[in-house]
Structures are given as C-alpha cells and as structure tokens.
Amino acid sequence: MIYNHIIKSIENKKKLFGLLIDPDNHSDQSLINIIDKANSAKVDLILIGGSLLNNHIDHAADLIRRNTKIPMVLFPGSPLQITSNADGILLLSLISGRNPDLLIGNHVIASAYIKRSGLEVLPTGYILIEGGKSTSVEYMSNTRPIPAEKIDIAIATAMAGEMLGLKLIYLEAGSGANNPVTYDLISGVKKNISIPLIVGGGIKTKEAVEKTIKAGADIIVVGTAIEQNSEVLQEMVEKTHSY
C-alpha cells in the first residue's frame, strides 16, 4: 500500500522523491531511458499526469510498468488522465479554488471507474501558491493561487482539508514555476497539519530540495527540472534521502 509506506517512512523520519512524468513531454524511446535514470537513482515515487496530456495515458504507463518496480502514481489533471495500469491515484481537489468541477464536480465522474480499476485512492488537498508567473495548472483549472506571501490563508486551507479527511496535502507552485513554494510558507503548514505534506513546483536545484526538505516537505516533486536536464535527478534524489 502506498499510503502505508508513505507513513511509515515519515515515522521513521525518512523523506521521500517524486519523479513528475509528463507523457506529452517524452518519446516512448526518452520514457525508457528516464525510467532507467529513475531506477538508478532509487526514485521512491512515480507520479504521471500533465495540463493536457494528449498522448494515450494507457500506453505510458504500460510503458513505464513494464520498465520498473517504482510505485507509479496518477497526478491527473483530468477525468480522462486515469489508467488502471498504476498503482495508484491523487484523488485531487483543488481546495485553494473555488471550481466546483475541481472541487467535486471531476470526482464524481470518474468516481465509478476508479472504484474498478482496483487503483489505491489517495485523496489530495491540492493549494496552488503563487510562483511567479502564470502557470498551465492556473490556466487550465480557471483558479487563482494563494500569493505566496498569504502564509495565514496557506494555513487555514490546509488545516481545513485535514478536517475534511484528506490524507496527503499538496502545496504546487505550478509546473516550471519562477519560484518554489516560500519556505516559511511550508514551515508554517507543516507546522499545523499531522498528514504528510507533499511540496512541487520550481524546485530546480539539490540546494532547492535541501531547503525545502528542512521547511517540512516529506514528499519532493520534480518534473521540469528533470526533463531539461535529466543528470541533476541522481544528486537531487541523494540529496532527499540524505535527511
């Protein structure tokens, strides 16, 4: 169970690496070789999704199953970006927005076919935070981030998707953001939350995980960074299993 090894990992006060995989980004021949980048580099966690996603969601993961054992989990930005061929999904909702269909409306559409796909459900508080520039997942989602400098609200919409029984939390600066989540907006969200905390978005640096990790992350993500130069995976990964 992921979820499982996740809280065990935090009990033993171990952090753990996300690879964000965006299907549309790569080749069937340039998914291989990040695979094995991955694997190598003892990534924890595979997590696949994107804004659009035009390429079929079944073929990629298929492609990425058959090429590791790494727990590969769904990060869909759609109803249509779900496959039974992973191991798992972030059930998603964007509590820092007010879209219903991100909220509510998305879930109950694709409610009945993850109920059989026999995927682990992973329900998500998703918080974009301001990162410096507009980003797709803004975009896309028709919402507004929380300013980064608004750590009260960050709090407050954390504290509030705990209540509502959410199991992970998720703070997104956007994908290719200017700037990662703040680190004293982590500091002050993990400070008032007991479910793991999973941090993504403009992280392009070891010494940007190093931060991140010592202002509560549990959970790194790192997609563009990796993809315009997949060589920094190994040291970010040794990095994040360094604490």
Ligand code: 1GP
Given for the second form:
Amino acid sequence: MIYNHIIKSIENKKKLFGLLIDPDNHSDQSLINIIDKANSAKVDLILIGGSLLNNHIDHAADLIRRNTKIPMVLFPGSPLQITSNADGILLLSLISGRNPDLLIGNHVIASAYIKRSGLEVLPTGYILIEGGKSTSVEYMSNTRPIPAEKIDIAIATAMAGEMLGLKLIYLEAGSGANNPVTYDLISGVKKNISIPLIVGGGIKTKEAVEKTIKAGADIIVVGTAIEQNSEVLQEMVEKTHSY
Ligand code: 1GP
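For comparison with the form predicted alone, provide the form predicted in complex with ligand 1GP.
Everything in the complex follows now, all chains and molecules, and the chain you saw is the first one.
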C-alpha cells in the first residue's frame, strides 16, 4: 500500500522523490524513455496528471505500468483523469481555495467510479502558494494562491486540512513556477502538522531539492525540470535519498 510505504519511509527517515508525468507532453516513445530513466534513477513514485486531456490517460498509465514497478499515483487535474491502470490516486481537496467543486463537488461526482476502480485513495490537502507567476493550476482551478509571505495562513490551512482528516498535505507553487515554495513556509507547515508533507512546483535543480528537503518536505515532486532535461533526474533523486 502506497500510504503505508510513505509512513514507513518517514519513520525510517527516508525522503521520497516523485516524478510528475503529464501524458499530454509525451509520445509513447518519450514516455518509455523517461520511465527507463526513472527506473535507473530509482524514483520512488510516479505521479500522472496535468491540466488538460489531449492524450488518453488510460493508455499512458497502461504503458507506464508495463515498463516499471514504481508505484503510480494519479494526480488528477479533473475527474476525467481517473484510470484504474494506476495504483493510487491523490484525492485532492484544494483547501487554499474557495471553489466548492474542488473542495467537494468533483469528489461527489467521482466517488463511485473511484471505489469501483480499486485505486488506493490518498486524501490530500492541496495548498497553492504563489510562485512568482500565474500558473495553469491557478487559472484552471479559478482560485487564488496563498501569498508566499503569508506563512501563518499556509500553516493554518495545513493544520485545518489535518484536522479535517486529510492524510497528506501538498504545498504547490504550480507547475513551472518561477519560485518554489520557500524554506520558511515549508518548515513552518512541517512543524505544525504530523501528516506527510509533499512539496512541488518550480523545483529546477538539485540545490533546490536539497533546500526543500532540509526545510522538511517528506516527498519532493518534480515535473518541468525533467521534461526540459531528463539528465537532472538521477542527481535530483540521489540528493533526495542522501537525507
Ligand atoms: C506541479 O508540483 C508539480 O503540480 C511539479 O511542478 O512541473 O514545476 O516541477 P514542476
């Protein structure tokens, strides 16, 4: 089970690296190439998701499944991005926003489908933090991110998510963000919650991975930097595992 694996890793002080794959940015061959690299780099989790749905997510997940044993978690931009070909799903509640569809509406629509799919459900408090530019997730979710310097609001939001029973908190600067979530914000949130903390958005270098891990992230998620240059994957995963 994926959640148990995350909890055990935290107990053993092992940090995890999640590779985000947006099927819309890949052909079959480039998907196979990146999965080969993920296998040799020893990526811990593969997240699949994106804002749109130009390619078929069932097919992408099936192709990934046939080429790796790395656990595959859906990171859906919408209820249309759900497939039983993955292992689990981050069931995201966008708790930094006030869009009822992303707090409960979409979950109601998808609940029976998710149950039938057999996917492991990972209820996740998804918190958007302002990352220096307008991102797809901000536009598509029709919500405003928490300003990066409003650390107290981010902490209160994460605490509220934990109190509501969510099992993970995901601090998100947005894919391709100029600025990743700051050290102070991550460490402030980490000190005030006891559930696992995922951090992603705008992490472009192994130095940024190091800062994010040192600040208290349990799981790092990187997508854009690896799409732009897959050679950095190995060093980013090594940096993650060196803590
Ligand atoms: C986005 O947190 C992820 O949802 C990853 O962001 O694409 O900027 O690495 P990047």
